[in-house]
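The chain below stands alone and is given as structure tokens, in the form predicted alone.
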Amino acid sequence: MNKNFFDAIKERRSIYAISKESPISDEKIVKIVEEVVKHVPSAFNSQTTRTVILLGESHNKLWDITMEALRKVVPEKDFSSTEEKINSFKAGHGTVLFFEDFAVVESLQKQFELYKDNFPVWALQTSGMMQFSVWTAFATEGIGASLQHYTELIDEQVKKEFNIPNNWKMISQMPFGKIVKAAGEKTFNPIEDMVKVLR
């Protein structure tokens, strides 16, 4: 990873198109998210982030269960749209799990009372930093990615089918493979309606 870091920034897209091949190692696929977790900084150093990676079966079964999911809450004359998404997803390498563990967090409030509305607010923050600096680090390797939310929909049966803890609130799943297709162009809001310099 000895790109420039905008340069990183840039390549970082939703890659939806995507393969069961990966450019790199399931090793340092491991690899990345392991210092990516340690590294990203999080409020009173918390660490709140957890993370889950799942590959082959397991990383086909998640996709089965959102599957399950969907056709529960879906219209079937609608479906067809949802299931190719779904299968879009499943063709991929592997998947990241993002959580955040809620325990740590209400240990925090308990502790710093003065802070407590914020705790909850940080670890979403911190999240945000992961999921990111992930997805990032994978482009910088040729790996494509997207960022889902199906939490609600398949939070429960998830931890129990991979006995994930129940403090541990999903955030986000990070289908990710081999770019089969490369994202469209991507159109830019004015920078000087986003950015103010003040002197």
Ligand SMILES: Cc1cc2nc3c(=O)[nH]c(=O)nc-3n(C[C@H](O)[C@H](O)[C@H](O)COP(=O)(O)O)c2cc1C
Second form
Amino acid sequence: MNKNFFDAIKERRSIYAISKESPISDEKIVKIVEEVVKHVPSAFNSQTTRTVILLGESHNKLWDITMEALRKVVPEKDFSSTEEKINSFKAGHGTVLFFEDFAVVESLQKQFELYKDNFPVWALQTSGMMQFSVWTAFATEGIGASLQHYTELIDEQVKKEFNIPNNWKMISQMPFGKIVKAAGEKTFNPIEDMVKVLR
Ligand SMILES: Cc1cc2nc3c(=O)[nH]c(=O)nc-3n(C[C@H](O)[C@H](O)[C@H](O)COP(=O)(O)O)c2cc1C
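Compare with the form predicted alone: the form predicted together with this ligand:
Zooming out: every chain and molecule, the one shown earlier first.
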């Protein structure tokens, strides 16, 4: 990462127009995800996050599965925009799948009864941190990505296709690739409504 922290945060946007090329090698992509998963914090250092990096045909397969799942639930007359959207993700270089290992969550719930209700929430919070970190680290390397949630629709088939343990709860899908079109303008709410300073 060769940018300062705030430049990197500002650079991360939802990029929907992506292509198969990647500005960095697959090894570097894997390294980014490994570094994030290793160093981003988790409650009680439980390290509940699991990721799967889909490249090449595996990436294509994910979006084929999603397309077919959507075809079953979206009315045919509305399907062309859905098809276009899914094809735009498939047009990317790869996808990172984010999971949380609920076997670990359940074991923590048994171990620490007092925090029983918190562990599933904390797992989701950790996942959010992971997703943001991968997304931002990708941005610093010129990789465009977006965050998708076809989760319930594709969960069963994805697990079967990619041999993913049942106790891994799928959280999101992050398709990425070379940026074909930059993100548009973004609007911001008044910062005073969102950040209060009390002295
Ligand atoms: C928790 C969360 C869930 C999101 N889910 C989706 C999603 O399902 N599909 C999508 O296209 N974008 C999704 N987004 C992206 C947001 O719409 C986007 O980050 C926001 O509009 C700000 O735009 P930016 O990412 O370009 O800064 C999600 C973002 C967050 C943080």
